[in-house]
Each structure stands twice: as C-alpha cells, then as structure tokens.
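Next up is one chain by itself, shown in structure tokens, the form predicted alone.
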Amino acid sequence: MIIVLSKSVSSHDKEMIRIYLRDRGFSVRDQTFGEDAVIGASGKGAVDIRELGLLPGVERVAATSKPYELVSRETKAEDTIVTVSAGPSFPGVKIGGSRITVIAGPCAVESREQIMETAALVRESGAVMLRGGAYKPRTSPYAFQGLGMQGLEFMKEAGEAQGMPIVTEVVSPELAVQMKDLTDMFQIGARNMQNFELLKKVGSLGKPVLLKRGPSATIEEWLLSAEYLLAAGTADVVLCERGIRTFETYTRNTLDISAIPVVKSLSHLPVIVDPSHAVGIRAKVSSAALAAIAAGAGGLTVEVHPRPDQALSDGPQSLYPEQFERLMRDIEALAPVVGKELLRTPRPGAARTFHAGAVSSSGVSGSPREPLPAAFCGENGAFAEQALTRVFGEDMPRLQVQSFPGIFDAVLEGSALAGVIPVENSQTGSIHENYDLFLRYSDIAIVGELKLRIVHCLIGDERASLDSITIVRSHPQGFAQCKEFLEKHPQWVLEPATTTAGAVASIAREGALKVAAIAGEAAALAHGLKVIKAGIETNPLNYTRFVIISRRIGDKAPVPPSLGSGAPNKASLVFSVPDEPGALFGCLKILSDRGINLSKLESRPIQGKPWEYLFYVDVSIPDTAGDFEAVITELKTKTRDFHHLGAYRASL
C-alpha cells in the first residue's frame, strides 16, 4: 500500500501516520516517488483505508492487488519516462515515451583506443548512450573479467567525447560506491537480478538503473527487483528483457516477446530489449530488434564491436558498425508504424545552438534562458501534437495556436523556437494553403520534416454509440481519409471543423450526447471522451507528412538537434517558369544533368495570376554541397518566382 503525502504535510503529521500505521501491524519505510513524498506499507497489517486517507497530510491511498505496488500501473497510471544525464552540459537522454532510445556499445571495454572508436561509430550511426563492462561477470573464472575502473574511466571518456551518456553492470555492493561518480546509469546484469543486497545499493544511491530479467525469471520476480530499486530509493528503472533460458538450443536464449506488451500493461516502468543476449548470434540480432520495437519496446541495448572477430567477449553476437547502421536505418523507417520516433540527441555543444540563445523578436540570439516553445495548430491531442513530441520530445514547452498562419507569425516574431505544419497526405494529397504560406513568409525556412501514420477514430461522449450519432465533425482531410467509413453511415451529417483535435474539444465542451468527431486517440485522451470505434482511416497505410520551420538567420535557420546533425540531403523548391515551349523541361534538364533526383513535383495556380502556375518541387542534394549551389544559381536564371524553402534531412 502507497500512502501519497500532500505537498504541504508537516513533520508531526508525517510522524502521526507512520504510527498509525505501526500500531496497525505494517511494516513503514518513506519513499519520494518521482515528485510525490510518499509512505509505502507492506505486512499483514489490517487499516480501513477511507479512514486512512482522512489522516491530516495525506493526500490519496493507493492500494495495489500486486506484491511489487510502487512499480505497479495501479500506484502509477502513466508512463515513467527515465531521464539519464552525462552531467550539466550535455542533454539528457529519455527512456519511455514517444521515442526509441538506442544504446550500443561493445561487450567489455577493452582498450582506451577500442571504446573511443566504438563510441564514435555507434554515435555516426544514431545511438545516443555507450554501453561496455568495466567488471564482466564470466561463467569461467579463466575469462575475460574485464579492466575494472580503469575500464570504466575510458568508456566515460569516451561517453563525453561524444556527448553520450553511458551505462555499466556493477557486481557488487563495495563496487556500486566507488562506480558511482564515473557511470551515468547502472545496469543490474541478468545473474544479479535476484541479488537483493545489491539492489538495496545501487538503489539507494538514486542513480538510473537498468534491470536485466534473469534467465529464469517469471515477469513478477523481475518486477519485484525493480520494487527492490524503487524501495531502496532510486526512482528511475528502466526493464530490459534479454531473453529467458528454454529447452531451445539453436539460440543463446528465448526472447520473450510477450512480456513486452504483458510487462506495459502491468508496471508504468520503460522496457527496453537487448537482442544481442537473446539470441546471441550475429546475424539474427537486427531481426530480434526489429521485433522488439514491433512488439512495444521503448529502446534497445545493442552489442556492437569495431572488429568482433576479435573481441575478448560476446564477440559472435557483436554487430559489425556497417550492420549497426543498417539496423538504425531500418528502425528509423519502423518506427512511424508503431506510432514512435527514432531519438536523436545533439552532439557536444549543438543543444546551444539551438536552444540556448533563444531567438528574441530582433532574431539575435540573447544570453541563456528558459527554452521558447514550438508551436502547433490545434487544440491538446492532435495529430501535429504528436509529431511536435516525436521531434523535440515530451518536456519541450508547447505553444497552441488557432491556425496555420499563426505558427508563422510565432516563429517570426520569436514567441515560438520552431513550428510544425502539415504539409501533405499520403492519401489525399497536398495541403496548398500550408504550401502557400511559405510565399507569404520569406523568412521562415524548413529545417526538418517527419511522417506521421495517421490512425482515426469515431469520439464521443462515454454514453455515446454507433446508433445515436447523428453529426461528425472533423477536419475536411479527416473526412477524405474516412470516406468508405462514412459511405455506410450516409444519414450523418458532415461538419468540418479547424482541425481534428479541435473537433473533439467541442464536443467536450458542449457534452454532445449525438455529435461524434473523427480525430486521433490521444485527442480522446486528453478530452476525456471515448473511443466509439478505431481505425476507419480507408487506408491504413495513412501518413501526413510534418514539416519543421524556424526563422532564418541570416542564410542559415537552426535545426533542433533532434532532428540529427548530418548534412541536409533534401531540399523544397518553388518557382514559376516563362510561358514557352519547353521551359519547365528545361529547368528539370537541370537538375537531370546534375544527378540529382526529384521526389514530387506539383503545379498550383498563382493567386491573382489567371492560368499562370507555381511549380513546387521537392530534390535530393548531391553530397557535394557545391554542385547543390550551382544547380541553384542556374535554375534561377531559368525561372521567375524562385523561393528556397529550405534544405533538410529527409525523413524515412
């Protein structure tokens, strides 16, 4: 049983609980539980709770039907996301939530010279911690065991050279103390998931901890480690599955892809895989990833080595760095499906770039304060919500605006760091009038774009059904992208409103018992409506296409580190061409004589200009960044109207 302290209990009525509790027969330890004080009780004591929770200074009394009640989702509903810092001047890294977390590293730390160029490796790749085993516990006493601090000491190095956060098994209680200022994040392996004292340790010493599943762990004894953490005093776990052991040969182990989803529904804490120990061979370990996120895994921990042929431990169940960076591909490309997002941290000193010197409305960086928001159009819960979270993650202050153009005038006129717009459907095409804005506003660039998948629901009001709606409303794009959905309900009655999640937000206000909305599920959630029906989107390969824009300074716009550091390779173009045989030929002979290739092209009228049209165009950027200015510089001696709107890194 939790007992949720209020934020103003004092000393004495602290006190007067405890004996309460006491003279009850419960066993009483204090507990801060993310921002809550809190008192756990356990035993076989007996207390009427409704009594309990009229005690001066408390708050709320969760009683829980688990034995593990602080990592249960009946103490806490929603998701913990764990944060780990490499210390003040690097960004921390979030496990949970909206975005994949990846951490590589080799087995064990081997050299100076090893960890340093692995670091930089899986870093180029997109990791954004460093694992490795300063102490490696061995099956044979005549193994590698490993180089100890001074093991340790390199892979933190290394970890700072390249603005990563690292983590590190301890395999001891004594250990635990002196690993605790080099390491970011303990890792609790697998053979000591079981060892109570250590837990009570690493615990108490609040650092972020990883917790391995034993190789004959059901999912409650994990689950009361990680009590064991939360109990001793840390309040960051993040779960790692790594496979059980089975009567299963052909594999190192079993990966247990059912206790993903099993483990979600039962405790609020992050689960992430480790394929390298699950299967332990090589050329299996992106397939068993590849699962894992498929499955609901919040990251990955991957085994990787610059030369695992030689390697002193694991070395048949290392990736190669070429394999690794294949594997980081394919999970960017995952991930939309799955509703998540590959996270990208900044390398050493790009966070400052972007937000440190927040951009005043005179559009020069000032000294350091409290991060500007980013802006999106819509009420709590939409879809462009959702890609704002996906690029800049879950703390980024946000900034609701009532339309398209207003993310514009925020971004100008510096009350906004960046925006996200909704440039284009999958199914139902471009959204012009965001497209024409660029043209309005010369001083905003697109820095970066991302592809949503697009999952629509029937909302409505919990007493609400099929059968008494009479009226639905949503964004046109949302009708388009429902339309067989609608056919067979032809006596609704069809309302467009702003935007999808603003249609949810007014039912919610009016308490429309006939009136439905077609809108994403997190619009449901945060209006607290229902879903009376999911997934009638007419296609389920639905995405929208978000662009991310920032003002131009000078010639340059900040990028958010999220988005990656690697050089733009996409660029959107509009222009207009003379009316003569063979113009617009002429200007895609251009870009075909370059080499470079052309990913839409799409005409639009020119207001105020009859039969005369804009040519929007979307081109990659040859990796020589020169050959990209010259096809410019040429294009604009064949063209009128000529806007760059921006070149950026595509988005998979």
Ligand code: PEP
Given for the second form:
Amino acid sequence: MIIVLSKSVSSHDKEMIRIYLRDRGFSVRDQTFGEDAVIGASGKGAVDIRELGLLPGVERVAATSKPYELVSRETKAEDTIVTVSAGPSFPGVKIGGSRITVIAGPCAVESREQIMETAALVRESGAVMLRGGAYKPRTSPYAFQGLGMQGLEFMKEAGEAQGMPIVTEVVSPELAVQMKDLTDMFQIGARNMQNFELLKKVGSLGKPVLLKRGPSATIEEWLLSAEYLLAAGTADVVLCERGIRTFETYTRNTLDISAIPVVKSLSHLPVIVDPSHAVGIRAKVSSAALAAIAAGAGGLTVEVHPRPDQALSDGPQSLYPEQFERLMRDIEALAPVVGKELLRTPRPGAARTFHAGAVSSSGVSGSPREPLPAAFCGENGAFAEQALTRVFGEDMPRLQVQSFPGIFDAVLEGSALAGVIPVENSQTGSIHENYDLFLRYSDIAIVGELKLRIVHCLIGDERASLDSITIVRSHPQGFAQCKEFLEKHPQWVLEPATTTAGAVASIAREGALKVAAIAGEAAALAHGLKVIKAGIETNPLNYTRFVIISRRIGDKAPVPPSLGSGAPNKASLVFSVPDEPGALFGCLKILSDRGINLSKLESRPIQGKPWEYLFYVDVSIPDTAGDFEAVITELKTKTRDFHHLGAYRASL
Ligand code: PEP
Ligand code: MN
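Could you switch over to the form predicted in complex with the ligand, since the one displayed so far is the form predicted alone?
Full assembly next; the chain just shown is listed first.
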C-alpha cells in the first residue's frame, strides 16, 4: 500500500501516520515518487483505507496488493483442478486444467420423471454432471419455489442412474447442513454470492462449491467471496460467470466474456460459464457458450429441458435436447483449437471395462488393483504426453518408452494398459512407421483417437532472447512446420534432433544460452525452460492425430472410459487387393452400399513387394449401417492381407 502525503504534511503528521500503520501490523518506509513524498506500507496489516485517507497529511492511498490471498495466482501458480465425486463407485468429474467439463440439466427439479428423463438425455449427449434446483431463489414469492429435499432426492437418484455427480443451489446455512449428504457439489447462486454467513457455512462443509458471480459484483468482489469459501476450509471452488447487469435489456444479463481471461490470470481456481442465465434467450445460448469456450472457460453449466415450453422455471432459456446435442458436437470440434479436450466419463456399467482387473483376469497383468500406466514415446512434455493427459487425465500413471515398438510391446506384455501412437499430421500426412507396427502386432487394436493441435514455441534458457540465439534444435518436422518464422532469422544454424521434446531436454542439460529449441509449451514447462516466442508454426491449423491402442482379448479390447462408451462410429482398415480390374472398386462398393463414408483412402508401397500397394482406409460408420462385422466379413472376401485395426469413437 502506498500513502501519498500532501505537500504541506508536517513531520508530526507524518510520524502519526507511521505509528497508525505500525499499530495495525504494517512495516513502513519513507520514499519519494517523482515530486511526491510517500510512505510505503507492507505486510499483513489490516486497515480501513477510507479511514487512513482521512488522517491529517494524507493526500490519497493506493492499494498495491490484492485484498484476497488464498484464491490468488500469486499464492498458487498452477491451476487448481476440482474433483466432484458421487461416491466411491462412481468416477470423479474433474473441472479445470486442459479439459472442458459440461454440466447440464433443468433449471429446477419439477418431478421424478422430469429429472430422470433430462438426466438421461443430457448424458446421452455427453454431459458429465447434472444440474438442477431443488430450492429456487425466485424474484417473485409467487413463482415456483422448487420441490425442496424431495427434489434433491429425485436428483440424486437421477445422477446415480446416469453416473453423474450432481450440483444444486443451497440458499441457507441450515439447509447446507441438511443437503450435505445428498448433493455432490453446492451451488451458491448469483443472488447469494455475498451472503457471507452462507459462504462460511458451506465452505466449512468440505464439499466442492460452484460459486456464481453476483449480477452486480465486480471481479474483485467475486474473488473475495471465493476467498471466504477457501478461508472456511474448502479447497474445491469453481467460479461461474453467469452474466452481469448492464444497461442492455435485450438479453437477460450481459455475459462478461472478458472476465474469463481476467479471472484466469488473477486466480488459480477453475472458471466455467453459465450461458443460459447470462443470455436468457434459448436461440442465443449456444453462441454464447462457444464464445465462452473460445475465451478459455474450463466448462459450462447449461439449462436443458425435455419440453422447455412446459418448464416451471426458465423455459425460454432452456435448450431443447437436440440443441444441446448440437452444442456438444460444436464444443468437441472447438476444443482442440483452444488446446483442450471435452471431458467424458464412463456411464454406469461401462466403468469396469478399463480397469487393470479386466485385463488381468485374462492373465495379462499380475496385480488386479494396481493401476497400470499408459505408454507414450518421447521425453517429458512431448506432444504424445499431452495427448495422453488429454485422454486419461493428469492422474494416469505414465510409462515413458524410447521407441514406438516399445509402446506396442508394453501394451502386449501388459506392463501398460494402453498406448498413445501418433499416426498422422494434418500437414505432413501419415506416419507410415507406425501403421506398419499395426500390421506386425495383430493382437493390438485401436480403441480411440485424439486430434491434438500442435502449437510450436521457441524455447530456451531463462536468460535467452531472440538476439542471444545462434543455434536452433528440433525434429525436422518442427523446422518444416515453422519455416516462415525461421526464414526471418537466416543466421540461425538448425540442428536436427530425434524429437522436439528431446531438443528441449538437451538444452536443459547443457544450460546453453545460445541454443533454443522448437517444441510444445509443455516441454518447456517439463524441463524448466522459458518460452521465448509462442505460436511460431506457419499454419495454425496444425493437428496431429493420435490413436489409443489396447490389447485385444478375444475379439474385444478394453476402451478407456474417457473416450466415451457409445457405439463405435469409425474404423481403420488396411488391406491390399488382387491385381485385376475393379478390385478396389468392388471393396468401396461394399461400403457405399451400406451408406458407409470413406474418411481416408491412401495407398503406399508394400515393403519387399515392388509395385504392390496397401490401402489405408478410415470409414465413418453410421448408426444405420447395420452389423459392421458383416461388412468386414464381406470385405475379407474381396481383399488380400486384410487388417482390421479397430473400431472406435471418432474425435471430431
Ligand atoms: C441457477 O443456476 O439455477 C440460477 C438460479 O442461476 P443464478 O444464481 O446464476 O441466477
Ligand atoms: Mn434457471
């Protein structure tokens, strides 16, 4: 805090100001600032700034530190990731970090049937948590007030049926205690954001809290309310921007998009957005939701109703189920652009398929309870490791291997549950080496895929700058993808490295000032180096497609729950055809007759068989395609060397 003194301040006044501050726990020092004499006060003292401003000799007072501490980025640099759990038999839902978590449900629980139906619908479209109000703080005392504890019981049942934790609003400290065992996350509504007794009580109960921003609250006031929750004992607070009151009346509130990046820089807590209450108009909710994701929101809470026109509250802003489904698909497509992944969790019943136990029961793994790692190839911070984190989450143990066959071996032997393999880049095409491995390892199947946006950075020592660099290291693909940037620095010597993250690791080892590397930001973080310049790839539409592999057991391979549990809608095949007219056409006709779309067709020479070619084929499988196994059987009759690499859920 800085106290600017008036020009006429006497030495007595000055001393009184110093004493006043010291008495309140500050250490003080005299300074000059340009023409002004100032007193700098630091430490953890408590003072009313307005009162201080009234002391004789004080011109004005400026606060230099933030009034909140526990929620501040300065106190904790890394993102907080909040886990909301519905109990030990359900998977926890994470909010924060590089995932997008979507919560959906009706404004209010209206009946058992309504919440059960809505929960099933939103789950089907990919929501991972259920929202709904049992106690509704309504502007009018005559409006529907909610079903109370009975509503909460219905909601809990609906959440459990769909494997979704629930979040519901709490309106008083007494109710917080009663609701504690039924809800998985408390919501503090906008109208109650500054109900400090409620904040203290809810914060002391140790459950995760979703804290809505008050309609007229500044960001600082909002963060101070979060500070109340943390000070009371909970560490798991998610902030929710839901629109603020402005002069605009067309929309219900004004969605403060800029609050998202601002709060993310001020606080380590996750920030999500409620586009429904922000906009208040159904047809505009999805656009606002996508804008929120583009601005960096870690998730959404969206109102959805099976029949919005009959809803007892907030019908006009509730999405129809079809609109919500469309929104979820759009979010999935947008997620890689902002470097995130839409979070999926297993539905009840599917949860068992990917535990170590399922594999060990066929004798692959020793200990059924110990979680097995997922394998990737490369150094810490490699793009493959980022892909692994996106698919399996931060807590998944990882096995680092030095070669791609090493991943296949680890999965086959059971020392890894799954592996992450890059197969294709949007600019440079297929990675043939890895396709060949699928042909060699026929007991390995593709069970999922992920498209990761590749953002390259120039990385170096903390003291390095564009001017200090003379050598740049990277994988040749890194150089190729950053050609335009490198052309601006023709004096730099380019040194090829085996991997991009490996180039970063070498600089960390050598501590060289003159050498920089081209790699992803995660590699800089993993090796304690600095990003000198981010986003140096020539084409920002640069994606690498990774596939997730797992070991076949019979004709099935366990699927990681995070990849969703819906029926496969994509398959990857490799085959050759007899050398005769119409041979390939015959295969494609089988697909075309069933309405199966080809999403990739590539041919490449077969090793050791000059002028013979293998076809790499990816197909999208529509629901209407019927039995896909029958298609495979038919294709086998028309092809040679047929390999079904796997059927899985496509990543958009
Ligand atoms: C709600 O989410 O149900 C709600 C009432 O929202 P808000 O508190 O943001 O108005
Ligand atoms: Mn509502």
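The term rigid core refers to the maximal set of C-alpha atoms that superpose within 1.5 Å between the two forms. Positions refer to the first chain, counted from 1. From a predicted model like this one, the values you see are computed outputs, not experimental measurements.
S.K.: C-alpha of Lys488: shift of 2 angstroms or more between the two forms, rigid core aligned?
M.R.: Superposed on the core, Lys488 moves its C-alpha 2 Å or more between the two forms.
S.K.: Answer yes if the CA of Ala161 moves 2 Å or more between the two forms after aligning the rigid core, and no otherwise.
M.R.: Result for Ala161: no, shift under 2 Å.
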